[in-house]
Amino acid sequence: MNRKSHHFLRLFFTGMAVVLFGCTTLMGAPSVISPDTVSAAESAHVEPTATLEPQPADDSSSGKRYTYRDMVAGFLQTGPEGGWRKANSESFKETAAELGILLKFHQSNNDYQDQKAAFRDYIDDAEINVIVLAALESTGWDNLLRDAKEAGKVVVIEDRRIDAPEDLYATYVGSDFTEEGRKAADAMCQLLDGSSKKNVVELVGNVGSSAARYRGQGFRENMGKCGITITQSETANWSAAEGEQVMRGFLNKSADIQGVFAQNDEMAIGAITAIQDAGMDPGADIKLVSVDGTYGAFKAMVDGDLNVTVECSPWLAPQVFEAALMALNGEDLPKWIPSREEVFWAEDAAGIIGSRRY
């Protein structure tokens, strides 16, 4: 089946899917715990309890059987980087409301130290039972995670991958990053046939961050199937503006450029600026692939700007929570817990873009 009848087809049992469950839109493989309250909380705007809640186990060492409103949660964002990091953080408000959680929030403003202060304060808080990272940083965690097991607090690792001891944390609750990477190098593969020439730079996000760094590696393995070269790769931290400044300088050293691999939607949409001050032609005369598939990338799509985005969804708070209430109940979790993602084409997105919430 070529590409495109793929995609009609997707599109067929998408909207049936609108039709008979509400949903607005169909993503990959099953998720290890409760997949459907992603999708379904997404389209319908709140978190169904009733699909959402566990049967928890009596607790080993007390007998007490805790529900979502015998929960306090300590959640640890990053700090704003565009449309998902909101979304993000809108899916653990509001599921938290829905649920009766208490939720302490934190935002980081991404400044890595003040983040980790904010653990330490969470391990204090004797209301908090439950700790969600996400984290700025995959490394330097180790000592807090020790403290917060010794102190009884659940943590569960949201979005961003962690270098730790696993049996320090509940679980991970996120992407496969490496995937994603992989997969906007398969697409790009598919922009690129039949070109004499492929090079390709790269906009990578925050360096120390799980992210950037598994989509950088994913994106490599996969990109020599064409032959693909990154002629150069910069930071641009996850931000528009940065993405436009570093993609004017790649175009100032070399306008021989084929593709732009943009680790987030953020930094595509300042390269898209760029390259139209240069006198192209974004998604023609360079073709541009992104990671996170919101709202903004399908309006670039629409307008022709972009070619295609690889979703990660940032409705995690669904399955961070039911995990987190699993491993209050003394319940045995896998350490990882897969969203779901699907890969978009810019020939879909105008039948898509009226759903994207984010």
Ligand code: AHR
Second form
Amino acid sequence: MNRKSHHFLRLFFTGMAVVLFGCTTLMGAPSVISPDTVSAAESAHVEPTATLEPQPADDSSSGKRYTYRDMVAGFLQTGPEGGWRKANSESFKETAAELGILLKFHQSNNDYQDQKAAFRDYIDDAEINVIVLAALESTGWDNLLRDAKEAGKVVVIEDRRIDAPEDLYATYVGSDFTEEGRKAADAMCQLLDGSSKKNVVELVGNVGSSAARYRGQGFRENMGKCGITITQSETANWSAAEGEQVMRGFLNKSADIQGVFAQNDEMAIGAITAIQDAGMDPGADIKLVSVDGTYGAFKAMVDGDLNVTVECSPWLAPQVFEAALMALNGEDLPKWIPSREEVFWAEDAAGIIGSRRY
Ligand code: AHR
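Form predicted in complex with the ligand structure, per the form predicted on its own context:
After this comes the whole thing, all chains and molecules, with the earlier chain placed first.
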């Protein structure tokens, strides 16, 4: 029996096993998957016995219909940054197990060169047919994306947008960071309504990331509605420790601050400590608005230290894997699949905190 027919038989019997034991889940998977409707698979992930030759994403010629159990996804995560990133990683591990996807996970420890090297490794890995990227930097991906496409791999961008030709990747699943910035400015305007002065300091994420760039842009677009001035702005690289350190510097330079715009909750939590150490009351003397909607932010709002958090959902894997499967099957996709997000205020936090997944 030659390799091809042996390979076909292995696939056939694997497929039959899926039909007999797995199709209720796969067939029953909702057509539009969202974080709260992913149906749990009846059994834990079973390693696929067949190793698929990577097919060109638009391999309609063979007539093959991929299922989640045919998917081998390489996920390139940024690195540890706090509650949001941990939840984003959990989303991929949990959803892959539920759907029966073989997930290969690379943590780049916030090292851009490492993330690009790992991308190259995934292109060279014949087992992988889908690559998911949470980009540390928004530029510098074109050659890797082109090589991945030529190797027949589907690439889905998640969380962080990138600046690259749209035909080089299947779609982007994630937030409208600019809108998050606009929402933050609108909330700060409400919080400072009636204040004679509206000096706001800004804690910025890592400077090359799309989240930092576009949140800052959106905040600046709307802050003029109520006369907010950004008096100081500096990166604290998404971290609580750096947020505290930078906020101390802001206060040492001038205590004439009425608001803090922190581009994520971690940095806001660090700023709260610095404000308290300066003998001021965070949430009252100085208003704070941040982004993410993590459990830590809800705790800070319940404690009265944080006023608003603009949600940036990390639970993206269900939408990412659904889009990847559609791309594997040559189906058309929009170039952006937005995640759903709200704005949470301190007065509502106590009633919501118990239901937060992250
Ligand atoms: O890209 C999303 C951002 O990345 C989150 O707002 C931040 O917490 C994380 O570091």
